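For reference, the chain that follows is the form predicted on its own, supplied as structure tokens.
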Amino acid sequence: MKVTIQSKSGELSFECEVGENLLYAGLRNGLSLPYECATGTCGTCRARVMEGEPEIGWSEAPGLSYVKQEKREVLMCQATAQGDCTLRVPAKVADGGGRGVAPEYGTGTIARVEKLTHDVMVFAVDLDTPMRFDAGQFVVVETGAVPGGRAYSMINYEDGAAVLEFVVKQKPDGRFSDWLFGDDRTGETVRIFGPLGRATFHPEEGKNVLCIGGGSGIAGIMSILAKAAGEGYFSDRRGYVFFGVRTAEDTFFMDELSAHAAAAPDNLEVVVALSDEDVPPALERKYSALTFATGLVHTVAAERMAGRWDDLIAYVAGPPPMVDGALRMLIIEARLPGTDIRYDKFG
């Protein structure tokens, strides 16, 4: 089926299959078509049919708050084709001129289910088929268990990882992550598209590095400081790391984070960020490489960055409040400009 997009910079087409989301097949054929979440939850894919009668999945999506349903408008990531179809989209949209790799369908086994904390855990995804992607990036995962499609970024980074690792927080009526928590899922098949995401971290761009994270979503940035570490970014480069939990029971990744610290002392500043409590003093003597403070992760990064936003690109993932916060301090505060502030904003 033909699948027509009208946009503001002029008309472009791509063939998509029956039932197929509008979304995931304008990504594959390499269209720059406009999202965040791709799961529903962010409207950023908010289209006008024109022609054609999409089939409209997730009826509920937190995303449909943003469209205006009476004029036609739908969510890209929640429409499927059923037949020829047009769609207008209130956005630039290129074909085939974005950087890195375009996502694509995929299937792989659960291999690896780790608890780190009481509602956060680990697991990795043995792929039938490696995948390309840049540090930072996420995937959508499905599983015939629960419906709909859940938004991940990857912990780890290779060229071509045939494992895709991914952190999960357990959050109320939460039906992915209650499924995952439930039981062992090992040996469970998963869906993946991807890769997605343009919260990405290229070597070739030289720049210093600030990382804001907060709970899970700290998972990007530890990709990202896997690519670095092995590029050995830090050896003539800056980089600043905030993660920002609530409390001391709530912290994961304290030895890996640690690990990168030692590895770049004069260069990589590495900052765990307590909300609800006071640092623990047996916590700082744990963990000597890194640096503790109290207090919202974002509001500690300003303080704590403040006279050193030269040269530097700003990464920042974490629950939507949090990352609302670090956006208006980079914006208004540090005065980056928006080339040099990356983030995918989903949850």
Second form
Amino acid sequence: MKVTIQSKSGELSFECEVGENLLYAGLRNGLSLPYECATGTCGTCRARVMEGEPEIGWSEAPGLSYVKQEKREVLMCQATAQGDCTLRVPAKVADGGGRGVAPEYGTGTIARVEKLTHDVMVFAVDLDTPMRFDAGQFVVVETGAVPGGRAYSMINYEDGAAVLEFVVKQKPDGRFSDWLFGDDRTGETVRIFGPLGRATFHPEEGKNVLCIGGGSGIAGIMSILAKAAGEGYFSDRRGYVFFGVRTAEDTFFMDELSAHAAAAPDNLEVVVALSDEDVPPALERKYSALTFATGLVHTVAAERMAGRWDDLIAYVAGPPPMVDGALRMLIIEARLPGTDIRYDKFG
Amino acid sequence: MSWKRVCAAGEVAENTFRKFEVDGIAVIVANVGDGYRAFPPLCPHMAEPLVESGIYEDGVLTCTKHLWQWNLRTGDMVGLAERKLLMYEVKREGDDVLAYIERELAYEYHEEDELDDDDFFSGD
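Return the form predicted in complex with its partner chain of this protein as a structure block, the form predicted on its own having already been given.
Shown next: the complete complex, the earlier chain at its head.
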């Protein structure tokens, strides 16, 4: 079947399977369709159906607040193709030429699930086919047990990874996290679509790196640190990592972050910000390569980064209020141009 | 409609913006230091309410949804923005800020027209 995209930069078309997600079909064919969350929340992939009858999919997707359904507008990440169709997309769309590899479908097996805190888990998926991705990217993970896909950033980095590792925070009514936390899920099969996301780290850009992550938002930052460590990036560039959680009990990846900080003591600073309590002295003693502070992570970052904003790219990930606070800080106090701030908005 | 009083000059401090209503039309007024600018209250990208998503600093308005930015002094797009901000003409008379509001300026988010004569698709 053929899908035609009318965009600000002209008309393009691609082949698509019957019942295939329209956004994913376009992306795997190399089109630079607009998207951010790829899972129905942000509204960025809205399009108008000009011809054909795609199926709407998830009727309660939060991102639908951005579309006018009575005018046949859809979220491409939720709509599936049922026959040839034509969509109009209010953006510039190119065929190829983007950074990184085009995403593809894959399958894998859950190899490991490990609880990191009372409500955070890490899980690893052994891929049937290795995947190339850029540090900072995410994939959509689906299991037959729970409808719909969930977006998770990789925490590991390898060029052609056979295993993908993710962090999951258990949320109230989080159906995937409930499923994952609910029983031993090792050996379960999952479907993967990716890599996705443009909040990526590219060493050849040669800039200092500022990472601000809240809670499970540290995931993509771990991948950036893994890639940077592999290239010795912090031998001559500076890195600043700010990781925000509520209390000492909510901290995780402390050993991994300590190892990164210890490997580049002159150039990489890792600061852990506790928003809801004073820093327990035992925590500071235990992780002497890290710096601890009390406060909201973006506030702590603003204080400690004062005067050091030059020549850097900022990566931001976390819960929407934290991301919003960090963006305001980066624009108002740091005066960073929008092109030097990278994040994928999931809210 | 014609020149309409939107607010008192003192109501919008330098380097800030505020939303007002003029005969039922919502207008944001920004104080750019040596003058004022008036524009519709929604981001031209995805209709995000700019009083919530917007940051105005140092002459540049940013919508934090996707970091689209505009130079309010000149009206030019900055960085990632792909669409211009519509603006009302503004003048100051004594302590009042006036905007020329002939009709409500609004973005066509859900374009109806053919591709050729469609502002949304005509590029920059």
